[in-house]
Structures are given as structure tokens and as C-alpha cells.
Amino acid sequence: MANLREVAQYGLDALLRAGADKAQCVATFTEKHEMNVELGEFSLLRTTFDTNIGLTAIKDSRRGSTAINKSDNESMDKAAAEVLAIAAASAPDEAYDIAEAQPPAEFSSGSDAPDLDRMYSGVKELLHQVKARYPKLVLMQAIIDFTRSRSCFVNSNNVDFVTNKGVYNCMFMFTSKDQDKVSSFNYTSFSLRDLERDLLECGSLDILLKQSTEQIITRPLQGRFVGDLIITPDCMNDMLWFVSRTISDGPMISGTSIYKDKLGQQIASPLLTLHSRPVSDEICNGYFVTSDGYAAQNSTIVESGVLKTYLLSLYGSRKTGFDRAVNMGGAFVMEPGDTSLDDMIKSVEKGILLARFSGGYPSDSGDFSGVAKNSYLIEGGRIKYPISESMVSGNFAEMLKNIKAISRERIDYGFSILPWVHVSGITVSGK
């Protein structure tokens, strides 16, 4: 295989030879070992190799970029010429720039090679456990892979970063069936540094498999009410996506972000503290280098409800005048609360345990509406029964302010660590 740094350096030199004032090249080689199960049977074992070369150039305050999957000199020369042509046709913007010089560094995490025997035995043991524990469950698909990626980021300011990462990724889709009754399908995923634990104990898999068997028979909600939501960790990404998107380049540059003037101010309940920790040991599937060429650092996004940072790239920072973020977000770690999940449920007079949400993107102001799937009615402090699809609507920004409790328990997905969150003021509509 070609030398990674030599490939990246050739791509950078090709851009400069083509006329770039400033340039960067990212070369990434990926090797994936994948094992698939469909309907409880092994169906696929394969190894794939992927090459990705990302090229970016700035000339006369105009920027062009492209990506190719070939690393030979001829292909990179051709791609470099195309990047300069793209730049020449683009509108000039003085905010375009590349990362300044930083000390060269090499980052590593995870293993260099997969343990294929343990991958196989782990999946086989999972199938045995699921069959014994949940006989009505149908494991539609299970995918476990070990992905090893090697990446080199270089630019014309002498940035030189190499990243080596190995991680196991697991994804599951499932439903449950009893004669002619079938539960709504569900899914989950997580990443692992190693395969020391049973897969059934990882992430939220066992919780969701158990719930799937409970959801074979559901009941419709009657009427409409304003009540509480307990948002499960699996369902938390919708809220986190809203927060991270709203404080990122697009809405901040356009001025449509509702948080554009809220830095250092209270935007959420004091119960909420949210970190982005891409280089923390507690996150096995993070990242070490940002897309614009900086060594990533951990950060706190919201501390006791106060917005501490925007998630702006170098370009977003230069366009808005705010500081560049030290990372790209993601790798979310939410601090636990001091309330147990059981006590959280006991405190709900009427509401929903929201396990999966299906809806469109929220508006710029945070308004959302969608269907609660794989969810439960809570009434009088008790989980009553699984519900058939019901509408939930509200506003994400108000939800953040209306957090009533955060659970002590959290789920570690490898790429995030999240608790259950109890919010109020949500409209639920049944039949």
C-alpha cells in the first residue's frame, strides 16, 4: 500500500503546482472487516478497502474542493487542476482560510487489527442469548465490523497530523412477532474499543430487545393532552442535533440561530451540562483532527444551562467574529443527574416514555412535530402500556428550559454517553 504521508504530501504539492495560494490535502486509507447476520443466520463475511483523498485550494480568496478515491499521481494531478478550476468559478470570500501552523503530531486509538474469532463467537453468543431470553424476537439484521482508518492531514502552513484509529461498530435492527401480531421495528448501534463484554450488555441493546417483545400488542391513546416526556438516551440525538446545528456555521452565519446572541447566557435548565469530548478516553469512537485542520480538544458546550461555546469552524469564526470552536461537536457526554429512572417515572402524572421519534427537521425556532414510536404511556407515576403511534409536538428550545430531571443512569454508546431526560410542556395527540 502507498505511503500515507507521501500520498498526502503529493496531493498538497499538486495543488500548489496548479496555482493555489493556500492548500490542504487529507489522505485516508480505511480497512473494514464486516460480519453480517440476517434473520438469525450468518450471511456475510467480507473485508473491504477504501481510499479517500480530499483536496482543497484557495486562490485569490476563492475556494475549490473535491474528493477522489484514487491515490496515484496522475489522478491527483487531474483532481488538483479541477479544484483550481472550481475555485476560479466560485465567488470570492475573504473569510476563506486554512489552519495555521501547529506542532506535527500523530494520534492513535484502538487496535491495529480485528479479533475475528471473538467477533464470530460474540455474535454467535448473542444469537443464543436472544433466542433463549426473547423467543418472540426477530433479529432482522445484525452487523458488526472492525474499521481501521489511517489518515494524514497536511496543508501549506506546515500542518502535519497523522491519525490511526481502530474501532468495532455494531448495528442491530429487530422486531417481535406473536402469530399475526408484530411490533414496530426498532434499531440501535454502538461502538466498542474491544470485545471483552457480551454484546447484549453493551449500549441499550438488551433494554430495547425487551421492550420490543412488550410492544407486540399496543393500545392507542385517546384524546389530546399536554404532559411530560421522558426522553430515552436512544432518542436524545434529535435534541442534541438541534442544539449543535443551531450553534454551527450555517444558522450562525445567516443570523437565523436563536442562540446567535446567547453566549454566556442561560439557554437551558441548570440541570443540563453537555460536553463534546472527541479525544476523551471515555469515547472510543471520537476524532483527533477537525475538518479544517486543527488538533481537536474536548469542550463544554452547555454548563449548568449556560451556553459556553459556539461550534464554529475557522470559516464560521471569520464570518461571524466569534471564536473558532476547539472541536466539531459530536462525541456528546451529558452529565448525569441525581434522580433514578424509577423515581423519574414515579414523578410523572401523565406523559410518554419516548423511545423513538419519527418526524421532520425542527424549524429554526425549534418547533417540532412527529410520531412517537416504540413508546409507552406513563400515568399516575407508572408505565401503563406500549402505545400505538401518537403525535408529539413542542419546541426544542423550550424543552431545554423545561428539563425537570436527568437520570443518574446513562448509556455508553462508544460515540456518546447519555442519560434519560424528563421534560414538561409537550403536546401529545392520540385518536
Given for the second form:
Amino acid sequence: MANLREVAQYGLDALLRAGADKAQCVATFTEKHEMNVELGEFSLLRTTFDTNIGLTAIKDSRRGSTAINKSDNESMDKAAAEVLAIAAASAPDEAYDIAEAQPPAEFSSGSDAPDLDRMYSGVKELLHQVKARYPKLVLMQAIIDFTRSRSCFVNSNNVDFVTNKGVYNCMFMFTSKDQDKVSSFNYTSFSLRDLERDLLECGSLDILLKQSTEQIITRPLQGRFVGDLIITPDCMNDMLWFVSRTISDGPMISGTSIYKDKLGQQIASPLLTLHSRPVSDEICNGYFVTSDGYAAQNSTIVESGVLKTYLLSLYGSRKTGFDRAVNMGGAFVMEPGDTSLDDMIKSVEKGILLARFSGGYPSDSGDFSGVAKNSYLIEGGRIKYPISESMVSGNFAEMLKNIKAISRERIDYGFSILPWVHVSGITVSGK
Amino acid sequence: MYSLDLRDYVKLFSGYTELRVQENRVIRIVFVKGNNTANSRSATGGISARVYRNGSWGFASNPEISDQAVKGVIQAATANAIFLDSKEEKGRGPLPGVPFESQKAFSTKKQRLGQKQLVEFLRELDDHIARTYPNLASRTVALNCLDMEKTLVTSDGSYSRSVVPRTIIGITLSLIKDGEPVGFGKSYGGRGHFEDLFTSPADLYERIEEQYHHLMKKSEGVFADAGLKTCVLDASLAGILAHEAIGHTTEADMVLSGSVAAGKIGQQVASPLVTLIDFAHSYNGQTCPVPVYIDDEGTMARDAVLIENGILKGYMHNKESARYFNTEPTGNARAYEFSDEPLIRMRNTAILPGTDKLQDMIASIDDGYYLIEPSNGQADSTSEFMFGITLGYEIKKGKLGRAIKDTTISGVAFDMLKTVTMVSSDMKWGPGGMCGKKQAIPVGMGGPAIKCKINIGGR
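Right, and the form predicted in complex with the partner chain of this protein, after the form predicted alone?
Expanding to the full complex; the earlier chain stays at the top.
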């Protein structure tokens, strides 16, 4: 394979030769080794190699970009010429720019190569454990991969970053079955730096597998009530998407973000502190360089309920007048609270333990509604039974303000670390 | 794209093998409130091989397309299959396969437009919206084009070449009402290159006007009254209903993992008014949004009749599931990228039209909802599905009332489909959706308006 840095530099030079005023090139070589399990048995061994060359040029305040997966000089020359043609077509905008010079750096995390034997034996062991502990469980799909990527980011302001990253990614999808009764499927995923621990001990896998077997027989809720939710870490992973999107370029540039005037203000309960830590040791699947070409830094997005930063790119920052974010979000780490999960459940008079939310995209104002999947009714401080055909409705912005407690316990997914969160004021409707 | 003839490499195959060259080409141009926030083209392609050995699969891919790379992926995929077979020793027999050849291209015959012309088209649309509707807080105009070009050869004698383009213009209009943002988005376009679908920005003005009027009504909208309601699902919703509610539960891999459709072939699972088919490529002599003549395992694609007059008739299959169920593969094995393996995926899933008129269906409801525009959806092994609603109206005493805010509807498909009492005579295909199941894949969804009982989220 060609030298990574030479490829990136060739792409940058090709853009400048083609007439770019400012240019950047990101060359990434990726190698993936993936083991697939279907219906509880190994089905596929997959090895893929890929190349991605991202080219961006600015000329006369017009910007264009392209991505190809060929790294030979002829392909890159052709792509560079195309980028300039694309840029010439764009509307001019003084806000287009590239990252300014920073000290060159090389970042590394994880292993250089997979331990394929350990991958195989780890999955095999998991299959045995699942069969023994949860005989009614159907492991519909498990995908365990080791992805090794090497990336070089160069631009015409002399930015020069190299990233080497190796990480194991694990995804599981499962249901449980007893004769003709079947539970709702559920899924979870996590990333690992190595395979030292049993897979069943990682992330929330064992908790969810156990719950799945309890959910073969469910009961629909009857009627409607306004009550509490205890949102599980898996569910919170999905729900944080609303917050990060709402403080990002699109809604902020368009002026439709409900948080557009809220920087430095209380947007959530003082109990909530949320970080984005892409370069933290506690996150094994983060990132080192932003898509703009800045060395990523950790940040606190919400501190004791106060919005501390938007997640704006360089362009978004120029368009809105707010500071550029020091990272691209994700890699969320939520500070734990001082309530145990047991005590949290005991404090709920009537509500739902929401383990999976299957709903429509929330509106720009934060209104949401959806089905409470793989979830339980809580009454009188006790988990009563798994439910089905029950919907929850509320507003994300209000929900963040109505946080009553955050659990001491957290789940480490490798790409995020999240607790259970107790909120109030949610409409729950059954049949 | 490349100069190799894949058929030259069949002699290197050892056992059942698929060899595929694929390139996906994407154009993306976005204007947000007049700002050109995206302006890009990309092309990702390469070669992949998948090899079957006694029930175990090996796969390998490489972005380079050269004689050496082709030999390399065949060798690596074969080695992967041998390795897994040596560990697993499943001892399963050969896959069913009937040789088939197909060459289909849906490329435009017109002169292709350059990026500048496409950007100008979008800018004109954006200018029109800004000029015509000054009370809007924002608007987003986005062009997304995807061309998928594939060549496939298999060890059992199939060969195919195909080019299937899709072009979507998405327009979202937003305003601020009482300090709260309210938005409404719609997609226009479908199968084909831009040049075959759009001639002038003005062609969309009438539909944007209609979209704007719905937004104004939605800005005065109310929360739906949560619970089980009688609703008319517009034709544009029937497709996502077909896809999410039934389609996923009848994919043979979902059936094998225990979906509720398992063991119900021949049983009444819906009202006799409901017939649901996953069309391969054509319906009523017209080409479907995502035409598949041959799938990525080299199987001739045929229509999969899932429900006929309310009775569950069959599942969607790849070669492996067809062998398990002792039936014929239906041609549903599809892969998204060159580096992806084929999975059982829907193609063009639709409920067939009935005989009722939409106006009569609305008039027949005393207290319910007319739901018009969907967003995302999700299925479940239990057949309890949901999908988001971004446009709908109350029905009071047979007449349309106030608009409702964004909501979600849900139901248990095999229960809900038994509540269907009216099906409209018109049939509408959506501009096209993307389905997620390990990989993304373009799918077609269509159907008529349906009157049924369904759970609606609200306050």
C-alpha cells in the first residue's frame, strides 16, 4: 500500500496545482476484520480494505469537495480538477475557510493488529455462556470487528496530523422465544481497546440479555397517565442525539435551534453535567482530529445544567458569530449522580423503565412520541412487569429540565459512558 | 469504470462464489437559509468476493480494481470461508442456483448537467422560497443523488450489469410560532437521473406552495389526543406501513429468528381487503422506484407475494433461506457498498389498491385523524411497528379539522391490519426511502389510502 503521508501530500499538491487558494486533503486507509454470528452460530468472516481520499478546495471564496477511494496519482489528479470545478459552481461565501496552522502531531490509540484467535474464542465463549444462561434467547446477529485505520490530514496552512487507531467494535441484536411467543428485539453495542474481558461482561450486554428473556410475555398498558421515566443508558445514547443536533451547524445557522440564545444559561436540571471527551483515556473509540482539521480537545457541553458550548464547525462559527467547538461532539460522558439505581426505582410512584425508544424524529421544538420497547411498568417503587403497545410522549427540552435524579451506576460503551436518568412529566398512553 | 471482464476470473473460483464490482456515486448540494453549506461529489467503488463452504461464508473486498486485486479478493474470501468451515464444520449442502443474465441501465440519455447547473437550479429554488414566503424563519433545499452501478458474476453461471440512479430534492420550510420552531419537510424525485426528473425549478413551485400551506396550518396545530384512534392513512403512508409493519417480519432471516410471521403461512393475518407484495421491478406495466431484475447472488428477481386477500402467503428469500424453507429464492439479496455482503432486503413493497374513495373514507369517520406525511419508521420481531408523522389533521364528524403537531403512530401489524375497513382505489409510490439493517439500502414503498385503527402518540 502507498505511503499514507505521500498520498495525502500528493492530494494537497494536486489541489493547489489545479488552482485552489486554500486546500485540504485527508487520506485514510482502513482495514477491517469482521466476524458475523447469525442465529447463534458463526456465519461469515469478512476482511475488507478501503481507502478514502477527501479533497476540499476554496477558490475565490467558493468551496467544493469530493471523496474517492482510489489513491493512485491519476485518480487524485482527476479528482482535484473536479473539486475545483465543483468549487467554481458554489455560491461564494467569505465564511468558507480551513484550519489555521497547528504544531504537527501523530496520535495513536489501540492495537496495530487484531488478535483473531481471541476474537474467535471470545465470541465462541459468549455463545456458550448465552446458551447456558439464557436458553430462550435467540442471538439474531452479532458483529465483532477489529478496525484499524490510519489517517493523514494536511492542508495548505501546514496542518499535518497523522492518526493511527485500532479498535474492536461489537454489536448484538437479540430476541427471546418460547414456543410461539417472541419478545421485542433489542440491541446494544460497545467498543473495546482489547479483548481481555469476557464479552458478556462488557457494556450493558448481560443486563439486556437477561431482560430480553423476561419480555417474552408482556402486558399492554391501559389508559393514559402522566408519570416518570427512568431512561436506561442504552436509551440515553439515542436520546442525546437530539441535544447534539440542536446545538450543531444546521439548526444554529438556520436560526431554528431552541438553544440559539441559551449559551451560558440553564437549559437542564443542575443535576446534569455532560462532557464530550473524544481524546480521553476513558473513551477507546473517540477521535483525534476534527473534520475541519483541528486537533480535537475534550469539552463540557452542559455543566450543572448550564449550556457551556455549541457544537459548531469553523463554518458554523463564522456564520453564527459563536465560538468554534473544540470537538465534533459524541464521545459523551455524563457525570454520575448520587442515587443508586435501586433507590431511583423505589422513588417512582408510577412510571416506566424506558429501555428502548422507538419513535419518530423529534420536532425542532423537541416534542417527541414513540413506543416504549423492552420497557417495564414501575408502580409504588417496584418494577411490576414488561409492557407492550405503550407510548410515551413529551418534550426533550422540558425533560432535561425535569431530571429528578441521575444514577451512581454507569455503563461504559467505549464510545460513551452514561448513567440511568430519572425524569418526570411524561405522558404514557396504552390501549 | 474499469476494463476487466469478471467472467475471466470464474476459473479461479473454488466452490460457490460471487464476484462483484460496484461503484456508488453521490452528489450532494445543500442550501440552508441561502447558505451553500454542502457542495460535493463522491465516488466509492471496488471489488468484492463472497465464497460459501458447507454453511460458512467468507468475504473480502478491495477498493482497487486490477487483475491482482481481483485475484486477491477471491483468494482472501476463499481463505476466510475455509477457515470458518474448518472451525464450524456445519456440513450444509450446496445452495440452490439457476443461471440468469440481466443487463439494465436506467441512466439518462440526455446531456448530463454539471455541478454549476445543479447548484444554480437549487439556488433558484431557494431564492423563490425566500422571495415568495418572507415570513419563514428558514428553509433548507437539498439535492441528494445516488447512482449504483454493479457488475456481478457467480460460479453458478449468472451474470449481470446494472445502473440504477436515484435523485431526491428535499425541501424543509421552517417558521417560528410563539417562540417555537415549526418545520415541515417533503421530498421530491425518485428513480432516475436529475435530467429525467427535473426540468425547471418552476415545476416544483406549486408543490412548494402546497407544502407552505400545510406548514401554516401545522403552526396552529394541536397535540393529537393519545390513544387508539380510527385513522385514514394517506397513500403516502401506506408504503411505510407495508415496509415496517409487515415487510420486515416476512424477511426470511427475521422469520428464522422467530418473528411473528413464523409458522403463519396460510393463516389470515389481515383484513381480506389487504394484499401486500414486494415487487421486484414492475407493477402494472410501470417500472418501480427500485427495480431489481437480478439480485446480488445472481438470482432472477421475482415478485414476493407476502399477503394475498389477508392470508400470509410467503416470505422474502436469499439462496440460503430458500434452501432452509425448501422453496425458490425470490431475488431479495442486496448489498449497498462494494464492501458489503448481500442481505435479505425489501425492494418495492406495496399494499395493492382497493375500491374506495379518499373523500368517502374521511367522511366515514366521526372522530379520528387523517395522517398524511411519514418520517422514519421501525419494525419489530413482534410486528409491533411505529413510524413518525410530520403532517396530519383531525377528522371531526367526517370533515377535516385542525392540523396536528409531529407525532408517532404504532400498532401490532397482524392486529392492526385486521381493523382495515376501507382501501382507496389510488396507488402512490413514495420518492424512495433508505432502509437500515446492518447496511443502508434504497427501497421503494407504495400503496393506497387505508382506514384502520391505530395507536397515536400525543398528550
